[in-house]
Amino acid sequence: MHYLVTGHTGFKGAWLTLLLERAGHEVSGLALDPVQGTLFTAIGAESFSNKDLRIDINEASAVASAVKVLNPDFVFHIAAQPLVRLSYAEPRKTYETNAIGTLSVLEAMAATPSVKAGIVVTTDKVYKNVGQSHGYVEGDALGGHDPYSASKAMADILTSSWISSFGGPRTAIARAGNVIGGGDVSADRLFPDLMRSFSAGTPAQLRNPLAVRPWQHVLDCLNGYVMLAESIMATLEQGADAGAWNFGPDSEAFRTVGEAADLAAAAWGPGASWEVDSSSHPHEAHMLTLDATKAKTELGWHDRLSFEDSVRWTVDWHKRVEAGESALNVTLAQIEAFEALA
């Protein structure tokens, strides 16, 4: 089958292309140029897409246009503004690409009749946060106080109302919360910060370290997100509306900051450590999880790596690459590793 991601530079897209080639898949990308240092670059990912073309998706006739020429079985779109501190800096870019891009990406394949199906990827931050302990599920209000969050929300709205209104190819909507794992070199987000801390053997900087989230390994998102892919596929006749899921780790993994930064400096060793940074920052969430029940029941997913296993697994990512492996080599090590977890 061949598989179109959109946002293929970027941390997720790297290790879904990566995923899908092993498996035999033909895959091609569209996505902006990756950012210095991404596991892309470090793996040597475009060599594994059968197209890698560098599109901004707000650029919605190029988006047409490319998608029609790739001419896919299936689009990922994972293509997004994704860091939360970023989108107070850059809010009109970031509802721009996580609102209107989808809509291009919605339209390319709607017009292209190859594609039979796609994901829309969004994010545990959609739902309207109230502050409760237990998992959000699918049907939960939407919301989003930040501008990442908003229009991630809009996104999934924008998804659901093109469905609704249009039809065209089978369609689902994934949300999955903090992902980790080797390679991911965004700014602003915990496990980069501190790799990049405990190699440089300076303290993190923690903002929040009482913060709770629902940490995962990307192997075992992506995993979810293959599954959700050949289960749509297998129901090509129920319609385009495939529906909304969650793919969030069990409560076991929902650790605070500071839990997750503790384990990450034992895994790491000596010189590893962290402290508070008391300076001001934008509102960020205090705690958000998610319950993955109907994708444990409907599709037999479920997390194969522990919280102190995804945890590291990152930091062994990390180590072994800056001690002078090949990235690749040690990405597929992991994949093959996970793979025999079945």
Ligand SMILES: NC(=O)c1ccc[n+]([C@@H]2O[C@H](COP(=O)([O-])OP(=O)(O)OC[C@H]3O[C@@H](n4cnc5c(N)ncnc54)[C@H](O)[C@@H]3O)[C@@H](O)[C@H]2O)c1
The other form holds:
Amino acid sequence: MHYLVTGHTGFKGAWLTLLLERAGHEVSGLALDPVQGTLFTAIGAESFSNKDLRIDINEASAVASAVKVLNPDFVFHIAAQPLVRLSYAEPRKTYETNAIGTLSVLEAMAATPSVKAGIVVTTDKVYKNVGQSHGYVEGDALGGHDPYSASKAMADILTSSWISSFGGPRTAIARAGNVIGGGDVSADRLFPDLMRSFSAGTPAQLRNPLAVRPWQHVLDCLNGYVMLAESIMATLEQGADAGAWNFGPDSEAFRTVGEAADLAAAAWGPGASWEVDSSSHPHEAHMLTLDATKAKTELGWHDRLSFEDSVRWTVDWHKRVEAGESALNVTLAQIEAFEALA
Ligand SMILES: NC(=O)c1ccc[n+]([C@@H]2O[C@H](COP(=O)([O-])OP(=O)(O)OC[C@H]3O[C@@H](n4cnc5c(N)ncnc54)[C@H](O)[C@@H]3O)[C@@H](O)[C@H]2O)c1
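The form predicted together with the named molecule is what I need now, so please give it after the form predicted on its own.
Next comes the full complex, and the chain you just saw is listed first.
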């Protein structure tokens, strides 16, 4: 199979590219330049990806031409502006990239006969947040307070509308929770902030230690995306609408930011600490939860890593790379260990 991954230079995209290549697939990528220090540059991915295109998904005609030339069987649309706090600083760019950029990719998929199916990645933040402690299910109402959440809800609704109106390749929507793992260097995300502070020996600043998030290791999330891809490729005759799918952890992993930070600090060892940043910040949801029963029952998917292991694997990745081990070797070792849990 030939997979096109949009956002392959980002955190999830680089892990997914490695997973698909290891499984023997052809993979091409379409994204902006990688942020320095992210997994993509740490593992030297530029040198082994021979179809690595740098294209802005807001440039619809460039995306259409690129997808035609690449001629993939399947498209994982992962590229996005994924940060809540940046979305307050750059709302227009966030709405455009996440909503209209998704439209560019859907149009390109529809115009390229080789494309049989695809997955549009959104998030747990697409649900209208009513503060419930049990997980949101796929049929719950969508909403979005901050520009990021609203822009991803827009992408989600746009994708459903596109499929209902125009059909096209079989397409699913995948909604995941807070994903953690090695090689994420994003600003204003808990684990990258913790790793930077622990490494520098300074207390990490936590904005909302009591906020609850559904934590999940990136390999569990991506395993869900891959199982969904295989499932929809096996059911092409069922038409364009492959539905929406939650990929979140069991409720044991709905933990506060403070609990996650405590566990990470313990895993890091001496010198790792955090404190509350009590300055004022833009609104972020207090409680985010997700119910993945549909993926468990219909795809047979489940998390292989507990909350504790997910945190330990993330800290371990960063400590080993900081100690001088090759990021590629550490990443491949974690993929092998994950595969051994199957
Ligand atoms: N990381 C999480 O916890 C999490 C949780 C839920 C959903 N998501 C979703 O998963 C996806 C990937 O997130 P991530 O954490 O890997 O983010 P990331 O910031 O590490 O990667 C984003 C990728 O999108 C690309 N991109 C951004 N703007 C683009 C543009 N205009 N044109 C082309 N490419 C562009 C970047 O180059 C990069 O490759 C996003 O859709 C995000 O909304 C992430």
